[in-house]
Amino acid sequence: MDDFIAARSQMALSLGFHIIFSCIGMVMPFFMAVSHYKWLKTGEEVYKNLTKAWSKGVAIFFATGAVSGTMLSFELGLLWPKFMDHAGPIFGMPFSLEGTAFFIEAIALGFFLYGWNKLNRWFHWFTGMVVGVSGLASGILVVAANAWMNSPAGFDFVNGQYLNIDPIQAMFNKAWFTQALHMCLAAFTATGFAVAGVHALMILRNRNAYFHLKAFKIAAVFACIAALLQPLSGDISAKDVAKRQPAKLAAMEALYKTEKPAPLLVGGIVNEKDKTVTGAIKIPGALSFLAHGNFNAEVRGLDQIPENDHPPVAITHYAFQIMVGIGTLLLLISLIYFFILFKKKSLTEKRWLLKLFVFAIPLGYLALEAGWVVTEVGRQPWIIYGIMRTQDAVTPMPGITYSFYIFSAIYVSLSIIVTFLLYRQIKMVPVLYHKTDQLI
């Protein structure tokens, strides 16, 4: 492995573990606040139990997405220094404002860990509050920097120079929202299927399937309005790309021939060498349709983009047809849920269900890991899209292989304290919140 590799491997290791801690940290807030206030409003002590649950699962996750953090802020200093000193003073104004997030969502987590029949009953509810609303807007700030390294603004580019820096500009590039919105809805999906799925696997076993009913209600209905709303999200990114990064739409469908109308591809084994796809099923002018919103429109494929400027295509195909996969999987799931609410039947009884919702527990996190695998291997070759290449950042600096393999033993070492810490939690329900275990 050459240093180039472990760079580029670190960072990817590095985004692949932070990216579910800190999506945790942004939706559980939202879980637990909706806990609190039925709590506040009904008095029904299951609802202050789960609460109190949730918010010491919130406090691990920002723990652990603290020090994930921390670690990606030095990484781009120490991995790719020529990029953070050409692009530190265009887009610090997000990572600088995220940091105050930071803080404001740290204070405000310290105020409701430790409001407990100290302060007032709502304002203990809204420093809750607080913690969501802060924590969403760090990741929002997070993903408009690199939204920032897919579509450039806010500088011209003159002679190798980067002039007349405008940072507001910069931080509200043209992708930022289509970004953010993306990333909102696919961090509120992963996480509520996932503590919808560990609810409802309590449920099936019978332990203390009361409390964890009232928490998978909760969970399920934040996952599947999510789940409802990205294909739409999804909608409105594809027709961004396709204006701004055609390359990258090109790699996601495997398209290396401009097409009229340009087929979308279901599946399919990519031959780069050959450059050929077999084994795929096509939909008539349905990319066409998703990257201009007609069936006749032309697609630019990878035959109008320069070689040495084309993405990894093979990766970036495969990552974008789990993430569509697994999405399209989650939306049947969330109509099923829906449909079952809207006929009123006891979610107790169709176990079916609550077994569709412990498979899916690790889907949304394979669906968003591939969503960030399009969205970085899609940019390639560019660090900074049309402006700087990737290899022309990376450090000067020898071993980071080493580097590399230190940061995996950190992450890996991460991953396993929090899942101890997480079984244990569940573990102490019947010990710490024994009211009512057993449904009727």
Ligand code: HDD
The other form holds:
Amino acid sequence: MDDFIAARSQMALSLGFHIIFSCIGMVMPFFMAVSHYKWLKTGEEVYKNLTKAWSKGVAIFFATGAVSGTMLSFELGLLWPKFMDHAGPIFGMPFSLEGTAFFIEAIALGFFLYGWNKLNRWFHWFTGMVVGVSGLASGILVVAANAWMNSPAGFDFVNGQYLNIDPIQAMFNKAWFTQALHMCLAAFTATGFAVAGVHALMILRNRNAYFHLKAFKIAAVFACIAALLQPLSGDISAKDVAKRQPAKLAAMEALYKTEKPAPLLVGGIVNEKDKTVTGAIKIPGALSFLAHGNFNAEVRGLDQIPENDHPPVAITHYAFQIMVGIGTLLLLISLIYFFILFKKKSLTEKRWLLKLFVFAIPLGYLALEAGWVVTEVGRQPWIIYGIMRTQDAVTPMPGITYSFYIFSAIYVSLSIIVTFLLYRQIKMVPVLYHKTDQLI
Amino acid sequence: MMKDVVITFLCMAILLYFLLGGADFGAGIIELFTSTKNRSRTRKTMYHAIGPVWEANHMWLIIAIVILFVGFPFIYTTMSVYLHIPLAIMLIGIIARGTAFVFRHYDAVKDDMQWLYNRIFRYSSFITALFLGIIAGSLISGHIDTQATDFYAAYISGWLNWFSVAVGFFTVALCGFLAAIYLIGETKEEHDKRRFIKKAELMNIAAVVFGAMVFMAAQRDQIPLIDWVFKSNVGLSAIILASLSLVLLWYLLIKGKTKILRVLAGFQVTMILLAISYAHFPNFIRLKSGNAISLLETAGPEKTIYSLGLALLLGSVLILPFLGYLFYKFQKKEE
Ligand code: HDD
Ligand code: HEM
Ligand code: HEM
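For comparison with the form predicted on its own, produce the structure of the form predicted together with the named molecule.
Once more the chain from above appears, this time first in line as the rest of the complex follows.
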């Protein structure tokens, strides 16, 4: 492995790791707030236990998210110093605001976790909400920074110089809104399905079914609403990409030749050498519609883009297929779920539905990671789209390969420990929540 | 004007990270030097003391880093390139101790895994503080060589030198001292109190010894540390104030006053930092070539600094009252 590939892999690994924890940190506070609210309103003990059980899980994830995020803010410089030299002052605005949001989040979390029986009940509830809102805000802000890499704005690039820098304009670049919207929905979809699935599993095993049913319902509603909206927002994103990054769109669809009208490919194997796709199902005109809202529009293929500006096609294409495939599946599950809710059928009797949710535990996160692969790999070979190449940004220090191995080992061990802790947490629910007041 | 605001915030964030984060690492260091039979008591006291504010403490590092990469990208990237290795080791330490701290508390089953978490927490606290000190030492050591052509000169000797390592151990002792003083005020048990006082004494002695070694190493590596500290009025007054406050601290300790101690300990460490850094401020990194990278000269474009300053001011209006209330609330409950 050469150092450049190692640096890219290390960055991808760190981000892919961090995003899981940050999504949980963004979404779980809202689930807890609902459960907490129900406890305050109804006084039903089960909601208090649920809030506490969730908050213990969240504390574990939050710490892991915080340290992996700290890692990232150094890693940008450790791996991409020449990028940060120029980009820092331009896309830094969201990061500096994000600092504030994190800080508020961390303080509010301190109040929330340690505030049981110490604070006014509603103030305590409010601190939980603050955790959620500031988490969401920081997510949106970082995504705005990433969007700037896709759609640079807020400076003039003259003879290799970055002039007339305007950080505000850079933050509100053309891609920030579509990306942030899609990302927030993805966080709710992924975390919602994962949480609902775990509780569905417990219901199926008939362990504390009442407790888990309450938990399931809260998570499932959030997840399913988000999953209904996700394809709509994805469609907006696709149209946006078609406009601002035609190379990425072409790679997503493995569209080697410009076509009018262009078909949508489902499945298929990409051969990067021959520039062909075999075995795909073609839906005539669908890509033209997706990209430009018109079944007859022309879609630019990779043939119109210089060879050395092509992103890796196979990875981008497969990742896109995975995301859209899962998105469609989750949409179907959501429709079934709402149909059953609407019919007022009892959930515990519909074991197949619960099984479906168990099956969906990892799917949301898979789609989320795949979506980021589309965005990030599809941007290659640029680190700042059209301005700076990734290759020119990498650190001059040799030996990054070792750093990649070490950090991979750390992330793998952390994932194992966190999974193990979560497993224990769930297994201990019956023991811990019999006598409820011993918890902090 | 905004530049000054931003630099003030940067210095504050670094200082607070040294004090609060330092006390936090120190807690792990104290635990490392505690006999096995007292460890679980130390751990309990510590958890009560730093649990609620732990997240907030480590935010200062992130604030400092964000200010650096937004406002002073040249400093940030120079550090990232030439101090890559110690930064990476410090990060591993931060990851390990942060997660171990939380895991050991939130693991639903308390079994042999606790042994592992404790080990990791103690050793990584030590490593993190050591490398934090090494990095700080390297910045002012003048060993960083941006023109080097071979691996060793460019990426190793900048931080692996007598001076930086001595500063590293000095930092470890200071962190331990801060934590011991902090913990004295957190316990009611006479027995524990005496134990922490012992630890504070020990760390104080260690700090003096390592402090002397820092001066010796500076002499050896031809770093004008003595001039910075003793030939400038500010440096000299800071050192005198630090010494006086140390005397006062031990006097009050004998008198049995415990809460005021931590203010004095914090003041003392602040003065030490001031003494070391004042003479070459606003230079942030001293280079082997004899040049230095200055905060004032390498600040980012005006609009960036302006919006960064605005964001920081806005942030502190939102944050400080909230943070103050957090500290207040969880102090009060102890009484
Ligand atoms: C639960 C996760 C999830 C699901 C079900 C979907 N997506 Fe997605 N998608 C993401 C999670 C995601 C993401 C990880 O959040 C990305 C990466 C960057 C971003 O802004 O969102 C993303 C990016 C992304 C992009 C690239 C945006 C860019 O580069 O600016 C497009 C075009 C789509 N998505 C389109 C879709 C479509 C048409 C879907 C139809 C079902 C879909 N996504 C479902
Ligand atoms: C958290 C979700 C994210 C994931 C999973 C993700 C994933 C990835 C992947 C897979 C790569 C490697 C691409 C390649 O080299 O082929 C990459 C590169 C990179 N990403 Fe992201 N990304 C995320 C968000 C962000 C954000 C928010 C930023 C910055 C603000 C960012 C900055 C970078 C940088 C600087 C690189 C290295 C340069 C490059 O390869 O272009 N990423 N990311
Ligand atoms: C799309 C990508 C990202 C999203 C949605 C995201 C979101 C979040 C959220 C919600 C948190 C709160 C901690 C938690 O709840 O676990 C967090 C933590 C953090 N993130 Fe990210 N992040 C992303 C990428 C990045 C990148 C690229 C960086 C650095 C350059 C970064 C830096 C941090 C830091 C420093 C923390 C710790 C803050 C704390 O202590 O609370 N994040 N992130």
